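A lone chain, given as structure tokens: the form predicted on its own.
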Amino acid sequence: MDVASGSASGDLAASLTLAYPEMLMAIGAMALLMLGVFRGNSSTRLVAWGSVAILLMAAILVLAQPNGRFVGFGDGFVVDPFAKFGKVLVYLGSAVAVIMSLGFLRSQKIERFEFPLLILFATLGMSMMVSANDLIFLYMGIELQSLALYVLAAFNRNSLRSTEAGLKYFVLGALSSGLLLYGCSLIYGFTGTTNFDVLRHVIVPGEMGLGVIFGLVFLCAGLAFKVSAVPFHMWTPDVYEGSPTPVTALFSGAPKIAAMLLFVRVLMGPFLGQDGTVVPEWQQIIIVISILSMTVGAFAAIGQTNIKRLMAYSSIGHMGYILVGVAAGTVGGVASVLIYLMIYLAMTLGVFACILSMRRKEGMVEHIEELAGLSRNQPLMAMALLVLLFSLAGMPPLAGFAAKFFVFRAAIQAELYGLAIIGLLASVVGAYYYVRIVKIMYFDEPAEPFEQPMSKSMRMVLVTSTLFILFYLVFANPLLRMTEYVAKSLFL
């Protein structure tokens, strides 16, 4: 693969050209903040659509960057096909989350201009995470994202559940940051560097030393919290349930993708070694976390009655499936992770578009039993939700089946047969709670009809995600070639 490379470390101007998308978001967010301050909450919709425009323009800037691998800011910031793919996915996920939030904020009387700005600042942190090539940049990106997300979780100040969700997320997030920083300090102390490129050559299999191994364990623990992998998942159900629903939709999409891509970059960069020789040193950790996440996500969701809590455990399970591809430690494994993340984003945004559109006189519908008779009251929404739930369950020929097929194939090619078998069994168990929702929608006695039809923006999100899931196989080959190209760029 012909990939150009370059370094802009000694030239500030050249480094800044690599960060044009991040600069656009930072400057745009500051400008929109001033607009909101002077015009008040009446400017919320203008600020929201301005944030969407900035995110889309940032995505265009990313796509316009030259192909190849370029580093800047002291070799701590990298722009390569992997980073470009991740940024576009994150920007689209955040933009859709902003669009989906508008109606909800107005109906709940919490329409404040700070909401889209917090998403914009969080996305700036996610963008830094995806391009991190140094432990310092890694931490800066994570904290910039996390500080904004803590506030978003507690955004509905009049709700006790939302305040509790924000507090839990903040306390546990601070703990995970401490673990991550301790791991980074151990790695730096025993290697003398924080740069990923240098670490890749310094770390030698069999000679890592106990300090580096401990540092890697703590680093993985901190990153596992960010992707809500077991046993660092304890915050996820409570925060998902307590946060405003658009915030839950955001949590399940862009931040998970950014954290997982950072996880992949760390393991496939500094801890890959020459020709993948260091992979066995961390592979066991990822296998254990993956198995625990898949099984807990499958079994713990069975007894859930709140659809947001169910989606939390669903998210935990899906992170486990994605970690199957990470555990493979190969180009095929990384390519399967990228495909899965792309499909997962479409599935979750579609499901949350349905959840946000389910309203009755007494408020939002959050309990699964209240979906009874949805097929008669809203047949098109029920059909779209059926497609999305079957895809989440991994049923062929939908996109969710292809996502699981590729990660399990990567595990088998890496001779991780036990991991692939456990994943298949967990997927079968997990299908139960998705099918149960479909049974309630189509066969239970109808409940009170919903109050209002879907908004145009919500309908657009739902239709787009459903069509992508339905017709994924039509354009699967170009996407496969693209993800393989992106994955190969990470191993250069």
The other form holds:
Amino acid sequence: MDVASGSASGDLAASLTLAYPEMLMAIGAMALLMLGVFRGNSSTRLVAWGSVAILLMAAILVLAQPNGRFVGFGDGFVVDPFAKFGKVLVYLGSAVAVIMSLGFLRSQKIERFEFPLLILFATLGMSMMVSANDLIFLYMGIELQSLALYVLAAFNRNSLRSTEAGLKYFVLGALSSGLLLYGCSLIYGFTGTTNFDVLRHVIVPGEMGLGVIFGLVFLCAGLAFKVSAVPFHMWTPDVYEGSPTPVTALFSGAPKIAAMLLFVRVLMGPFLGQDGTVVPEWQQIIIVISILSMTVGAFAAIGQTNIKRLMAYSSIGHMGYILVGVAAGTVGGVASVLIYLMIYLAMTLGVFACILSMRRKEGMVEHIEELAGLSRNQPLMAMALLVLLFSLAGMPPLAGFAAKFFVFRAAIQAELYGLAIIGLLASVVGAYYYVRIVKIMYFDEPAEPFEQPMSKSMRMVLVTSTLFILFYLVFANPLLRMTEYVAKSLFL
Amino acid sequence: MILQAIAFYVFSTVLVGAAFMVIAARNPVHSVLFLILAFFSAAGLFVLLGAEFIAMILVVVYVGAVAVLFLFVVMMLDIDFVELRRGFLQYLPTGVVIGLIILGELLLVAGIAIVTPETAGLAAHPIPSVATRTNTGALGDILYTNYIFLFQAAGIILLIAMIGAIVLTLRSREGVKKQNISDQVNRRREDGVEKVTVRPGQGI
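Could the form predicted in complex with its partner chain be given as well, to go with the form predicted on its own?
To see the whole picture, the full complex is given below, headed by that same chain.
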């Protein structure tokens, strides 16, 4: 395929055209902020739907951008198929999280117009992360995203757990930002540049200086925190459990995707060999955190009784599987990461639509036992949740199986047999706790039914994601071709 | 040339003297005022160096914001500074050691610049000569072109910090009586006065 490319660093107007989606989001968010400030909290629904519209328009703007690799703003901001893919995924994840939050906010009496706006600002940060081609852009994007997410975690300030989650996330996030910055400054100090394209020429793979390796390790630690990979996962279960549920739905979707894509771009950009070979310096780091994430995600989830906590460990495990694809360091590996992220987003959003519908008269419930007898009370919802859980466990012919298949295939092609075997074993263990939920839904003594019917938006999200998971194999081929094209764009 | 030298020595002497008075003054308010004097003298030194932007920032940020904050803290909090200062000599050795370490680090930084002057050439954006471009202008040249995105993003981060602070702390408290002028003006006689017919011998 013919690939255009260009650098607009000297030309400000050309640089600005690259950032149209971001500009739309920033200006739109500020306009909605004004609307909210003058109309008060009664305008929350209007602001929320406005945010969704802005996110969708931004996604359209991203798709309308020309194909090829373009850099602007002093070569620090890149628009390539990889960034475009990531942005569309992130915008969709955030938009769905906004839609799913509406009913919850009202029932919890925390309906404030700032909620969708903070999600919009966080998405702006994620958008910057996905397009970062410079360590400064990387850092600013992460901070923009994180600061909004800290506030969202503590949004339900009347709940002690929510406040605790926000504070915990903030303190640990600040710590990880410190590690990240330390890594960035070491890399800058030992190479004299922060730009990824220049770094790629400066860094000689296989014989990096000790300073650069230190910088790389700290950078990896900071990014591993953002994707919640073991051993930097400690915040995840507590923050997932304490945050308001729609915020948890957001956390496990869009920010993870943005951070993982940024991770891939950092490793495959400046730190990849000239001829596209994998660099052992970072490969061993990724292999270790991948193995740890998969095993901790599988074993620690078994004892959980709170479904949000369980989803936290599930997400840690899935990040481990995705890192298997990253460790491969090939085009196939990156393509498998993209497929996995896409399917992971659909699965988590679907499951969270179910969790957000676990509502009784007295309020939201979060215990797994409360799902007992769901097959009798709400057979369709139970069926959809069954499909999603089987897919999370990786059963064929559902999408989750395809995701794991490509990741492990990439690992085997890169001759990482040990990693692939440990991954397979971990997914067998992981299947246990997913299937346990299915057993509770179908075979346990029925508990009191949930409030029915599900809200229209939840039903829409659940049905869409379930259908995507169920019939993934039908349109697997075009998606596979697309992700391969996108992955190739990263290695140009 | 001679004028510059005079200005340099005046500013330096005042700076050192004021810095000493910051730790020597008995009254903490005087300490803060001497600190402000020290900032002004340092700003003067920066102007002499041709770094007018840093000089202005020093005045605006440190004098305008930080020193005023100090003053607020000193005046608002009831801290007995005389009591605090009692162990002054006790801390002197530690202070001297820390001061020497900082001095050594400064010498290292200056030494690198003197020994290998070519490192300055490695900068991504070399500093234009002061004769052709003021340094405020030179800063603006890259801040509003290459770094415009980051500059705006930093602004949005501050905006989020503001929104976050408001979201997490602003509460509309119940039962607080506020003055509402239109309510006061619209109040009618009937709202406040009730005419009660009292029957003889019964009371209300």
